[in-house]
Amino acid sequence: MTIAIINPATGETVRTFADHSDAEVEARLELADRSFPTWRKTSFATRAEIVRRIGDVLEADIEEAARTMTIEMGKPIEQARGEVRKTAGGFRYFADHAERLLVDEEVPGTAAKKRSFVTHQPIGTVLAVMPWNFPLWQVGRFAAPALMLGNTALLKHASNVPQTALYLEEACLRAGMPEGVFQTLLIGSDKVEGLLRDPRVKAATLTGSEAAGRSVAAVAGSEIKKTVLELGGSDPFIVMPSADMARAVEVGVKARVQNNGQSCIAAKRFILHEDIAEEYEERFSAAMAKLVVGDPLESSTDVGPLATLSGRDEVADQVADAVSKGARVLCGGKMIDGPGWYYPPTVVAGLTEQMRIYREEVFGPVASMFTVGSIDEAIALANDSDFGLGSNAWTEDPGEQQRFIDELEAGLVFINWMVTSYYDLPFGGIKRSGFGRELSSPGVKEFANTKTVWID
């Protein structure tokens, strides 16, 4: 198998890589397993020094790393630079805070015992199956806490971002990470099952599609191995009459088209109270129509190409299906002529359950508009989804805010802001958006043996 970088802005093949042979994969797996006992016994201070330096390496390489991501998957260059900075910050955050987050938890003694406590210990080599849409950050938010805990890591990255995958391994080595602690595997998805069944791999994490999550979870489950899954999302963006309209429009546009609309936590379903629906649609559509679509290497570009030709075609098919069944296109909706896998910022309204777009995740810059008559209808429509990752609700009414917090079926609820991931807040979803948590205290403990200790 040949792994290729195809520039989505031009459709041209930039570079190809031979995948790792079975012998190379075995050597890397053996090295990860052999490196674990030493790495787990390395002091927190030493691990923190190395992990913090990874952040420094990323920051120093910001232009090269950002350009690599943009050429591989089409992210606008300014957003790529932001991703490098965020990933660097993530490594530094866990270098500074992991020891505190993992401190032994004392349990008050009783007459039956002198002391008891809970300690968190690493479990070994963790396989990370990662996607292309945030090729640095989504690896970093797994790797930083896992490495600080004392685990070793094998990265099977998406096949369209091999240069970023290799760069991450190189950055770790340049920061002083011992060989074998973090390694990249250039392999196809057909090799994942064999790794999951290998006894030297103790757990797995996957960010990707529902189908990929099902596959990894099924294999890992049959081997009784821990998994964390961060899958798709169809996040609601609810706007109530008391909302700050100008800000809700501005943030709503950003929330829909971040990373060219290819984000699991992008706002996808805009649920508007009837009192403000017409005004919001008009202002939002006008703002979407003004976005600059073009070369992602140009800093003036707001929306670049979609990462794959098949992804672009899927988005176009979803919109075409909706239009054929009566949906109204408020802006965009027509394929862009010329090279590259571009799709314009698009707004569609008048959606019904018979349309694919009603229930499927749309992984591109397409906003779906719905009108409701009450907060009850808004919550019911927001929850009428197989997904449950993030949710956005815009209201200044404290009572409405509390209802959204209590009743929205999602792993994240953001009031008067867009869903995003922060180092110090847990990240993850429910329903078919996956299970487990990344980041913060829960994330750093996902791949730990949480061990009860009793001393009499």
Ligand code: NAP
Contents of the next structure:
Amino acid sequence: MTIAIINPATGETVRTFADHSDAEVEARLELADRSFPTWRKTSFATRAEIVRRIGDVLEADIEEAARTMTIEMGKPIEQARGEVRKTAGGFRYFADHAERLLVDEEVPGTAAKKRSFVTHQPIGTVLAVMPWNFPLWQVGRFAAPALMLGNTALLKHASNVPQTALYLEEACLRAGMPEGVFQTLLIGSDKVEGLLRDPRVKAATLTGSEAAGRSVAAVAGSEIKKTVLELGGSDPFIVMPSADMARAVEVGVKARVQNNGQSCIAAKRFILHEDIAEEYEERFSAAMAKLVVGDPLESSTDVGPLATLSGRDEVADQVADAVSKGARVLCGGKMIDGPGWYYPPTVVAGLTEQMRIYREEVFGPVASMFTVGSIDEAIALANDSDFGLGSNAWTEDPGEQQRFIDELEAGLVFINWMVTSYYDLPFGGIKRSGFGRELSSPGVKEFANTKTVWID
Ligand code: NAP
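Moving on from the form predicted alone, please list the structure of the form predicted in complex with this ligand.
What follows is the whole complex; the chain from before opens it.
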């Protein structure tokens, strides 16, 4: 893929970028490796000061950073501003809390004469392969904890968000980060294997599709290197009879269409108890139909274009396949004429296992509706998926809540709220949604050497 900014709202190429040459990549890799010993010995206080300042730089640049993302991948500008604020907050959160999260853990009661404890040490340069859908936040949630731990980072961002990738490196330098601690590589995915096999790269994290995750984990595995994989999802959004209907509709719409429907943790499969299914479908479809689709640079826009032409075509194909096999379209479903890669908020019902949409992740503003007769059926349907990232369940019944907590196969269960990433809660999936955790205490330790110490 060429490294270029192609505005999804118009389809026009804004700017192309030359890939870093092999010599440039080598120089950056060498610099990352050389910077590690100094950075790891830099005190927590100094690291925190710099990492906190990255948050300040982002916040000060909010308009420019938000606009860059919107032009690169089409997210509504108000959501882009929110992403800048969230990323800035993430850098500040780990600046303030990493030392506490990484404190040595005393283990009393062993046979050690003096002391036994666990200490968390950085491992070196980590390669981050990142997606375009949250161009700042995905990187921030990896980088803030990894840098606070004392690792150095190389970012290979998605080929359609090069400006954001370069901006991140520049923001780190402006915040006072020593050269080489955080660097961007402008390279295609064909260069990832070589980096993973280089002994100076100690581990990798990938957020993206299953295919990319499989490839990175296979190469890293053959080199015995750790990976964290944050892959796709097809999160269920279960609504039971006792749910607050108005809120479940309002939050359900937001959970489906956030980021123009291109979020791994978007609610994708709405599983409705038969007692409330008809009312929910009606109210939900009416709310989806009211959303404003248009120029993502306009503050009034709810849903902008999809990030890529192929992504838009894929969503249209998935809906067409379902319709050809008997699905009912409750709203949307028709491609929007004109320039840009728009697809309307769409609701489909009457879905069967023969339809692609039943098993595949739909990366666009399309909600799939299912009706079930009991909580057992709801859980069985929710779990009938290769994915296991997030899950949402709406019920006021404590017994039902406990069953969802116990039985949903997912890395996250949100009761009466939409799945969201928070700095102080671990984030990640099971099954084909990946492994490892980002954020909070597990996240800050993913790229650590958890060292056991015994003093006799
Ligand atoms: P993608 O095509 O897999 O791309 C993600 C990154 O991987 C890009 O930097 C891409 O580089 C690179 N890449 C692609 N193929 C590769 C390969 N064979 N080897 C090494 N690197 C490779 O995914 P996407 O379309 O950008 O993102 C959408 C997917 O990400 C969805 O499935 C979504 O659910 C998932 N996602 C998951 C999470 C989570 O936290 N679980 C968060 C956000 C998104 P190029 O751009 O150069 O191809």
